Amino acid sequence: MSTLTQADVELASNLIKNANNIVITSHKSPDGDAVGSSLGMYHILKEFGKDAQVILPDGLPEYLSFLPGSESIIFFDQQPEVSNKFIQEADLIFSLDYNVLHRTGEEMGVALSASKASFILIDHHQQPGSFPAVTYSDTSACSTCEMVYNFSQHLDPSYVLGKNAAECVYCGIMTDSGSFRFPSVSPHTHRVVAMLIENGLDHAAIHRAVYDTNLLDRLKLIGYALSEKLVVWEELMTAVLPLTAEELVRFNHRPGDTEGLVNQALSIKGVKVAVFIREGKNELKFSFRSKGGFDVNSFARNGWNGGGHINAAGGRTTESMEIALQRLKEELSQVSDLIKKS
């Protein structure tokens, strides 16, 4: 299950003993996996003795904001100066998932660049990039929520973890894993979910705080999405979501609004692939799903900056809405037989 050889236990196990300054990072636009599993990590190192900083690089989705410990995270976006002060001072940088230094975004990436510290990457993502001193890559696990509660089983397979821990450590299991659904979910998933209900973690309050606390302008948002801009594709059995900048202000629009949108529109009878495409600041940023064995990494890797999982991906254009989309449906004519034969 694992892919931590004994040494690499060894090594984090001294790195983290001699440190004196952790910084835990993760992603840009950070979803419940990034989160939970920084907040995890967090208390897990607290309940080890070590103090340890969260950075984010921007702000996290409000729903999320219940995560016990989510009032110390620093967001590099608004306090840049703090941020660096932090990560220049560190000894040690756990990077949570994500694989290469630019998911962090362009200035955290190049602060974490400079940085001195060792690197401990835990990580579920295709590809991890050769910086970490630990890698524990495993691209089969369904979240790094996951892979965080089998770090801390092998730094001390006696531990169990806090409440504070459990609760941030099934949130990103849960919504990494669509509520369990996905290939990605195994045995394990199931019993390492089970050991966290059995040490009194109470997973319906989890559920409730994610999933049933919508704000009446993201059910108009969705409602909108769903029936006024969906588009499906048929000969390429494709569905498309795109959302412009205008758009999403008309609705409030909050980080974390539209996540779950794109498996909505995979979820249609018929449709092997799911784009969702929302308009940022200077760039269109894509969320691609697929089912069966179409490959939306590599799709995303060769033609839209992006990467991620064979069937969840992400990526990002400086071009237009109308010209991405056009080229969108003309690279995915390129490879119609292979989403019909997925």
Ligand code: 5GP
Given for the second form:
Amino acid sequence: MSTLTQADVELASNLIKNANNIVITSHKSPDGDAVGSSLGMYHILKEFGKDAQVILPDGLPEYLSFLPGSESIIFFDQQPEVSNKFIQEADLIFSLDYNVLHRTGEEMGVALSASKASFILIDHHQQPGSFPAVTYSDTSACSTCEMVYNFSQHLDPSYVLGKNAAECVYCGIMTDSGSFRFPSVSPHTHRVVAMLIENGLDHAAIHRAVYDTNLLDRLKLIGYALSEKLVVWEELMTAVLPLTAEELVRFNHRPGDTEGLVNQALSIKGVKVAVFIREGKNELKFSFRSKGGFDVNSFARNGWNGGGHINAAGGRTTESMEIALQRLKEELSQVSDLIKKS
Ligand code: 5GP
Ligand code: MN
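With the form predicted alone done, generate the form predicted in complex with the named molecule in the same format.
What follows is the entire complex, opening with the chain shown before.
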């Protein structure tokens, strides 16, 4: 389902045609959809004859480094001056897989807000900001990558994605849809993927590169987390899994290593809400998930300085783990009727 009007398509087309300096951005702690959509758009623009620079707030998980074009990405936290220069000189900036500029992090958000460029937003999160010239927002889409595919077809209905673009787009669709199992997967999702495979995509190779490249440390971290740290608050139908910075260091944690843990917690029979908490440098980072109707987006927005989707959201706090867990329990208790009914 598209929310792009014909006027939006024409405006986007003209912005791309007339742009000399295009920058592509996505959110902090980029995941498969963030990196897939950014590099996918990069390859698509190349095939339309336009060059672009992908700038991400911070590093990729190792398991995404196989994506074609990843070596050309500039990371804002590693090269703030170079990144700022690209952002200042840009006349067109793509905002992919995020809804508001501060999702790129404080400093990159400020740099983007100060930019004179026109923005094209392509995203499936709720409540997109009002900063873009073109807003392609579809909260029902399973991934931004699916929308990037749609966007390419709006630009030119006869366009067939090349190998590089197809691999990136497929990676984001696969990872953000939980390998095609979330309710947001639609017949259209499968049609898009069918088209990519018909045109030569090796989908099994992408699956192997993402899911079959674990290090032993990661598997041990997952084993430890599930056997030693996972608790269920039965009266709240909630599973909670907190990991401290010390524990992460003990297992040589790398970005992306805890990806998916929250879904393991949610898979418990009778559990309707799962919360994964990871201690970072200055804050605790929360992942909220629900099955059924309980809205973790609102829950994360209201109490945890975050947001996302109805069934998947994130948040953060500078409280200690102990205080945060106590407050989490209190806030969940206040909505326990909603959880039970969901
Ligand atoms: P995750 O738990 O995987 O980090 O995030 C789950 C979902 O919530 C993702 O779609 C992610 O983009 C979104 N999300 C995570 N953290 C935040 C946040 O701080 N603010 C908002 N608005 N969305 C977030
Ligand atoms: Mn996404």
